[in-house]
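This document starts with one chain, in the form predicted on its own, laid out as structure tokens.
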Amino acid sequence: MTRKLYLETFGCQMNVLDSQLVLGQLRAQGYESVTDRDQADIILYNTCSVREHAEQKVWSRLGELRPKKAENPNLIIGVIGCMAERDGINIFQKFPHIDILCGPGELDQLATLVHNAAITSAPNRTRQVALMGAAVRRSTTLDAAEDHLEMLDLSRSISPSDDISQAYVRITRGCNKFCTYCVVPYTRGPEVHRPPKNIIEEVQKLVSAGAREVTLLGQTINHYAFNHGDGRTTTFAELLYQIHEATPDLPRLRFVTSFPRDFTNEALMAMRDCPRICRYLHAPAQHGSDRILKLMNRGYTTAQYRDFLSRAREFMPDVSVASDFIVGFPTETEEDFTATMELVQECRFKNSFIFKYSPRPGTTAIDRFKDDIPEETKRRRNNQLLAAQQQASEQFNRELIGHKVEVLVEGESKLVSRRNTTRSNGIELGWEKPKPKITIQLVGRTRGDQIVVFEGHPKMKGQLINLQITSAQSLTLFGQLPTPKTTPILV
């Protein structure tokens, strides 16, 4: 009997890609993917430890499954990803009905873990665990030969039902930065840079299957440097050039997330010179105070961050930049916060992801610093910074009103989901009724990652189209399809 599998993903793009890869392996072994949790024989949650809100959702989901597991002891429940790695077997104490734990560094073993759990009925089932544990705390870069996770990427399968018009491909795994507020180096391990040949072949495979946009992923993606072992090193800039030239049928290539320090002019030149590389940078600043940046262990100053933005805009005046910020970090003063406000107002970010600091278990900051900023102060500063960014975003977007932009259509807009049916404007003949024209509210993204909402046909999903921008808000552009030119009829 085919077992039904439900997989829900929380967190970043890397988690989304992890879920796609393991789902492909499990489908290849005969498991059927379902979207209704209640129909599943196996339930997996791919988890995130970076934000408290994402964790709370997982705890809630697991709590909901407790009575379901009591009703059906053969139901298999698994927690994979960063929460599994960080909390380890301690999760079993709080949720004894969990059967599988698998960290992000061991996902190549997940198919085996699921199989082992599935072939044994309760109550004889043994818990399946694959965690990196203490080994994850190494800060040295692994050699490609040690990278057993590479097989997970290389075994990527694409089903005809998969929507891969927008696809992810990782080029690095892990992180060596050890920012004091972040748990990623402890859950995903040290930096591993994939061989450029494997990356290029994976992108080519996706393009052949219909990908219109590929996003390269890495925690600090611009630090990519693959050592070939013969004295040669492929840099991030060289990799961008190679992928661009090897995939002439790929309309769009982009990447996230960039670390502000050490972003080379060569990489900026690659973005400038390769027309199909999107001129978009996601480069988290995190704070506007050098004192707080030092406490965060970010490794750069605000002057260095400003220099990075200046160089980027010198090479590409039309580049779109997004950032991240944390407010209420321990010891943050009003003066520190004002410096962040000034950075946001000065730098003209397309948008910023703004978060209130919350101590994360497993990070250096939770042990080193007292969480001494009152919640009320965090909330006020968060709202002030959001308002400043909203004003900057709206000004940034309004500059596009009246311009034509290229948009990759992602699907139906969540802002407006109503379906409009209008009659065509053709002449209605006595023996022929006009066919209705179905239009819905669609959403797409520009090369600069701006969201555009417009009226269009459902079949436009996955297509690249040109739109005229008619109005703008802080988070959304509104556009319309060009009016088709008509040829006058001479009588």
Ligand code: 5AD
Second form
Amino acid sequence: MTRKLYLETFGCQMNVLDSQLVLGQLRAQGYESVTDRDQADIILYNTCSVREHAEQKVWSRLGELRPKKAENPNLIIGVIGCMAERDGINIFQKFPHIDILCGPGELDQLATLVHNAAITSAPNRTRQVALMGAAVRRSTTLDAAEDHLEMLDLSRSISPSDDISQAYVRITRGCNKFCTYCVVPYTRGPEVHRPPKNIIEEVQKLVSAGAREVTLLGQTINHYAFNHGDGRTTTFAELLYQIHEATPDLPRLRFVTSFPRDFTNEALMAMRDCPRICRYLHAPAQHGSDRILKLMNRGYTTAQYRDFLSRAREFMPDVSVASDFIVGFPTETEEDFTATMELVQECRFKNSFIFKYSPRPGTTAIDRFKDDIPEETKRRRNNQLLAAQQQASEQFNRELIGHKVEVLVEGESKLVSRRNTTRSNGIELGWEKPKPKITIQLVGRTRGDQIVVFEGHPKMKGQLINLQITSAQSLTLFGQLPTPKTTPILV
Ligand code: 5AD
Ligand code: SF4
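Mind sharing the form predicted together with this ligand? What's above is the form predicted on its own.
Complete assembly follows, chain above in first position.
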């Protein structure tokens, strides 16, 4: 009998990928994925710890499960990902009904943990726990032999029901930067770079299965440098060229997230020279004040950030750049905040993800600095920065009005979901009934990561389509299929 699995994912793209890999392994073990939590035999939450808000959502889900577990003691509940690693076994004090705890660095063991939990019934079931050791968590190197997680990526299986048109492939795991506010180095562990051969083979496998866009993932992706152990190193730029060359049938290759320091001209040249690499950079500046950047331990100044940006635009004048910012970092003055506002007004970012500082247990910032910016001030600065970015985004988007863009169609738009069915009254009149023409609001993404809403056919999902941009807002462009004379190019 197949067992039913409900898996909910919170947080970043790395978590989305982890969930896909884990799902593949559990499917091989006979689990079937369901979308209704109430039908599941096993419930897993793949969690995020980056801000408190993300954790609160999971706390409330776990609270809801308390009566369900009392009703059905054989229900298996698991917390996987960053919260499992950050909270560790303390989580059992608050939520004794959890059966499985698995950190992001141990997910290759999850199938075994699930199996062990499933073969014993309550009340004889023992808790299954796999977490990184504290020593590993605080170090910046990981022995190749310890990197058992590579097995998880290598196990990737693609099922015919998977929506494969957009796929993620990890090239590095973990992070060694230790920005003072960030939990990631403690939850995902030291930075590890995957062998180029494994990465290339994975991308090729996805392309053969129908991927139209592959996004390479890494916390500081441009730091990729694989040491072959014989004196040779594959740099990030070399990896980009190699993947591009090895996958001629892949229309779009992109990568996130870039660290603004150490972004080499070679990597920018690879982006410029390889036509199928999208000219899009997500390079979080985090702040506009050098004093705060120092407290954040970011390792660059705003002058270095500006230099990176102007080099990127020198190589690719049409490059689209997105950033992240934190407002309300401890001691942030109005003057510091104004510096962030000025950076946003100056840099022509496509968009910025703006966050209020959230003190995270285990990080340096929570120990070293008092969270002294009142919530009200954080909120005001957040809104002010959002407004400045909105203005910049709108201007950036407006430049595309009247132009043709290529989009990869992601699916039905959540903005407006209007079904436009043209029906004929021919039946009553005795004519042959023409086929109903169905158009819906679809959403696609440009190579520069801009969102375009347009009216099209549901079958366009997963295809690359050329559109004419007709109008623009700060978050969305609106487009239309070219008039029949210039038929759309369905690649
Ligand atoms: N508080 C607020 N924002 C944070 N980020 C990371 N840690 C914190 C924190 N403690 C933001 C950064 C990062 C993005 C993924 O989340 O801007 O780039
Ligand atoms: Fe966190 Fe800094 Fe690493 Fe990004 S670079 S994951 S912000 S520690």
